[in-house]
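Given next, in structure tokens, is a single chain: the form predicted alone.
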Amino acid sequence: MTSIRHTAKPRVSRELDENMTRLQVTFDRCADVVFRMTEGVPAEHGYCLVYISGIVDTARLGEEVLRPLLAAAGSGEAAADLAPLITSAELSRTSDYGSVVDAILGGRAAVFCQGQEEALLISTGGGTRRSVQEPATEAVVRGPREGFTEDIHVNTALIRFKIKSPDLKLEAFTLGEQTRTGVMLAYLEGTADPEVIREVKRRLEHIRIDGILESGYIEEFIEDEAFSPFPQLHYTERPDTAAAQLLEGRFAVFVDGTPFVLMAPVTFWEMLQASEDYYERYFIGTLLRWLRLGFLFFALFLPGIYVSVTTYHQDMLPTNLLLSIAAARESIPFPALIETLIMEVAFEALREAGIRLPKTLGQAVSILGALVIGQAAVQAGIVSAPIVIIVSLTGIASFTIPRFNAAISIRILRFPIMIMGGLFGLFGMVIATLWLAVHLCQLRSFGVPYLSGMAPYQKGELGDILVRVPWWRMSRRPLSITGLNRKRMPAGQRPAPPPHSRSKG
């Protein structure tokens, strides 16, 4: 386990006494740290256990450790050694002073006896956590209704349950200053990139910081460009969508106390990709990937093209719509960029404000905004109604893209798009793009182009983007991902129906 705090390493004295002091001195004002010490025992046999209320299994710690260190002493029998009389399945010990405190910090007890410069560190586990419940931001119609959770062993564990293989190597990390955040990074053996993880755990070891709440910190620390508006990592909530990460040759940041796993590296195209892709039949995940395409392209230009084409290009537009979007704006006393950015900063508001308040107050605010949006604003002549659909439209399309944080990048790119479109027509918007497009292509995301397979050109990669084609054609794991082990199964697993049947017909 890598640790940042403790580099002087001090150790555990021989003398009971001397560590219980340095010990409440360490603890001193923190109520919750309980030091139970034996009584009725002379002083050379005396030990005493350490722990924190509330983070660990009080029964268990009973039952498996106070109990039979409280009947060996009854006895009379001066034990050498604790460790055999505590039956935990979890013990190990540490004569350094740090990892006894780091320890007891993340929820395990220690137990220091008289003359021995070792503490038993015991894991009861405990605490009260979220049990594990169907993902809330990430529902199937078809697949797991497992989900991760804040507890980062259960969180391994539900990927432990999908990879039950030696390959799965899981290394530790303690993040923060002050918190201690346990983080593991879990990657497959002869199936990841060496390099990749090389740098990942380079990245991981620099970072500096006081607190590591959430994946969120660790996902700003390690990604290959900063100020790019697009996700270089992305993050799930599913142990099936982890799992399949990691099987492509991809590694996962797990951290503690939040249900959200890191993963890379990753491109554009996986931003469109659901898990439920994979489960349905390779038809309907190809449908769906043509339609989130389509809706991607609304998302990004459509209110940008509206505001362009009736600004400087009205000659584009059938004679009778001209007329119709001309009669519905006569009344409105702003230009097209100006009535369109109301009308986007409005939508974006109400989002984000019915995402964040309760579900019964965030439904009464989407039929309040609808309202007012859509009817109120247009026959006071604020907005016309076709900017009314432009929106709505956009709207729509930006919630069909999987990925949370591609979806909120869309949106962000979509306002500057608009305005280069509001100030130059259509060639604003060619500029806009270009300068998108090459971003996007010098863009990386731990060494791997963001649009692989398509820039760099690779084509037996176009099976998993553009299409889906069915699970006994991917023989093959993604070579931009990984070039080792690339053979996931062998070929010529296509389907038939039994020969004597075919004669049959």
Contents of the next structure:
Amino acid sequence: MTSIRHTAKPRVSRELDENMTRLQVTFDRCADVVFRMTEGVPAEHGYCLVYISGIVDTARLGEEVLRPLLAAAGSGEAAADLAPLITSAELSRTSDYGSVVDAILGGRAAVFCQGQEEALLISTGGGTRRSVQEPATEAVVRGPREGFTEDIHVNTALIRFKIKSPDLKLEAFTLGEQTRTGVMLAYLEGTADPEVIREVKRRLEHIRIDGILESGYIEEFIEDEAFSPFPQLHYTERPDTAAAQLLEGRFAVFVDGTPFVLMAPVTFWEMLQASEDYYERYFIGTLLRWLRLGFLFFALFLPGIYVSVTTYHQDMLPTNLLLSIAAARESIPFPALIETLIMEVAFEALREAGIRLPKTLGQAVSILGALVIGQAAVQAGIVSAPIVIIVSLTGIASFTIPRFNAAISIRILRFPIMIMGGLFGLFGMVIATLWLAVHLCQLRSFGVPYLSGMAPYQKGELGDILVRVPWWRMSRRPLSITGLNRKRMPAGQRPAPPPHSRSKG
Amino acid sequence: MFRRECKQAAVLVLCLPLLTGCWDRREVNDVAFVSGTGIDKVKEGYRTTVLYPLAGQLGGVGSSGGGGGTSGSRSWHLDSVTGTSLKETNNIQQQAMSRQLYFAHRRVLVIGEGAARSGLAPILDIVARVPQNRMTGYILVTKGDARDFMDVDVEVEKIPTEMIRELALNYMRTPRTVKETVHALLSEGMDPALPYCVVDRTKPGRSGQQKPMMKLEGLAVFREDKLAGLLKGEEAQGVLWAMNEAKRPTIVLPAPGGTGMQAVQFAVAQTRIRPVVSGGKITMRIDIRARGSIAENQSNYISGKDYTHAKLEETLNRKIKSMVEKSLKALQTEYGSDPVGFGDILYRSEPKVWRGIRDQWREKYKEVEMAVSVHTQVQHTGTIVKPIGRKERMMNHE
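Okay, that is the form predicted alone; can I get the form predicted together with its partner chain now?
Let us now look at the entire complex, which starts with that chain.
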């Protein structure tokens, strides 16, 4: 197949038979390719319809293509050009044989006519795909319930429903030598940084791979720092999140076959932002953000702090708390570090098992795990009760991070920090934290510093980092993402009661 | 290029565990957390008593014991050893211990009467010198031996030191910590004063057995670092009032013109001291202001119709005044101790005068005139106005 597609650009022949022979060679042993030859028509007016069953809507194909063609053939008049007869909305012609093959594989029907050097390509849509459903990974209480699907056209349409502006550009790429996966780069022209767009296009065009099955393939090809535990692109299943990112000057990469859309450039702080922060009133958004920030600290440091304080710095604990811990640890055979590691690993395994197993079994796993970890291990004197509290608190804390990929990086980093705490006490924790801070400071996402807003400090951006200011105060887009078109809305829109209120009299 | 860097980093990281070790690692089950130390003076030097809770007996999961002192095995252990110095006694104790004695959580330092009389300064040196020891531990004095006091099996708390700590905490407005005591020792014209406790016996019902119990008795006053006297009752109360350390003080007094006792509890008690020097004569103006309410009235006396308590307040003023004066007199003449820090107050407001007399302060102190003025305010009568359970005609309105 590749040989046909890439050598010397063969063209569509005048002779129908020649085309058919060539196609049959191309689609040799492809049982799903359908050739619909005309019957009862003189050979000089013969034509052939080629499509792949299952990925085209055959009902529409029959209605919009076959019926008019057959009607024309039945009337005995031979049309020189069949195109005017076809009622489909999407119709194009090409004389390039390779494009015809691509089109057929991409779900279009091709019509070849005797005596014409062009094939007609008709798009009827179709193919069974999942319908638009509520996203499974990003649930909200308040906010749109629709999520992206596996169909790239549905996905781009979902964005178009939200941003009805010609500035929203969607540039198409085809990646994957075998899969020929449709990829679309979306951005708001005049808002997104053209440098960033040029860069992402360059990176996308450089990808050489046999297949793209998920946006994750692309993510690893286009991120800035491959050896960082932190994600430099975010993904979302929610059109509203993607639209919000586009409006802030970021780009989005849609990949056919996956509901997950990539977005960049991102900053560390987005790790703690959920789309709902912007839908509920700003008090709620701010408080939730503080909660997540606090629990981010727990998720990262709590086991390490526990290990280092109980093995090195007992003087830092209140006496009664220390005595409780001492009483609980009295008959535990392992050092605190080993104990914590055992429990943390067990917890991670439990979580992994819960995700991978069928839903019905997943329940059983969590019940069993809770039983084993929560009670039996403690009663048997293998692990102490405080550790169970620490591990479960850490687990809950890592669930409060709205972005799954960011939460994973925190989960991973917890272990080196814990080990440093176990080996060197709080001193080791400080070293680990410093290393982490240095790494975060030098990390970039498409050239944008990962800690933008805080470091380098951008005046006014803390309003969407530490708190969530009301919408009427967010009059400017974040400068760290784009320098263009910064004004989001005119300032001074704070609502107020009318100056002469009736109740005054 | 990158691979090489990775290799180098890996080598460095692998070296780390070899270069250092977890030498300082100290698991909580290898440590005995000393929660209180008692110090007594004996012939050879000192006797140190350490009290540490037995973690295994504290009722943690996995340990079969639990319960504490009431049911056989106690949840704490007491160990006392004699030696010439405190460090020596600690070393001897450590030799008989499988766990490391750990002093960072010591909350009380109990000084026996004998040790207190021989001087606090040598005892406090080790407390301040070793960083593990906390200066915020509470310090108090016992009548008799500290060891006997710490050995009392308290019923309310799991560990005796917890009880001791609460006693020390509730006696004064600023509980005396090691730090406070060192401060008082180092300040010119000020002597330490510490709460003092005794071992008392419970008075149970007919069937019960008498058991020893801890009791906070009064105030131990010092002259320099040596115990000068143990004050109790009103004498101690008077000093506390003068020190501005009385914590929610209660005064019980016969009701004016009435037939029974009345009690007033003060929520606020403030003492201000101002020295007046005129021609070599030093007068301390001690101004006490207190606000409180009637806590009990057994008499048939009822305050004025307008619910002012002028007469009661007047009685209170007289009572407090005489109490404070008596206590101060005793301090000046009998004990020669200055826990209020009159010298310090003089130093602060009249440094020139102080410099002239600092060497003869002990002598001068005896002659200082104490001008006590008390102004109390009874704000309300509690939830009832009239004495309950008495008919109206039996009331004695003023």
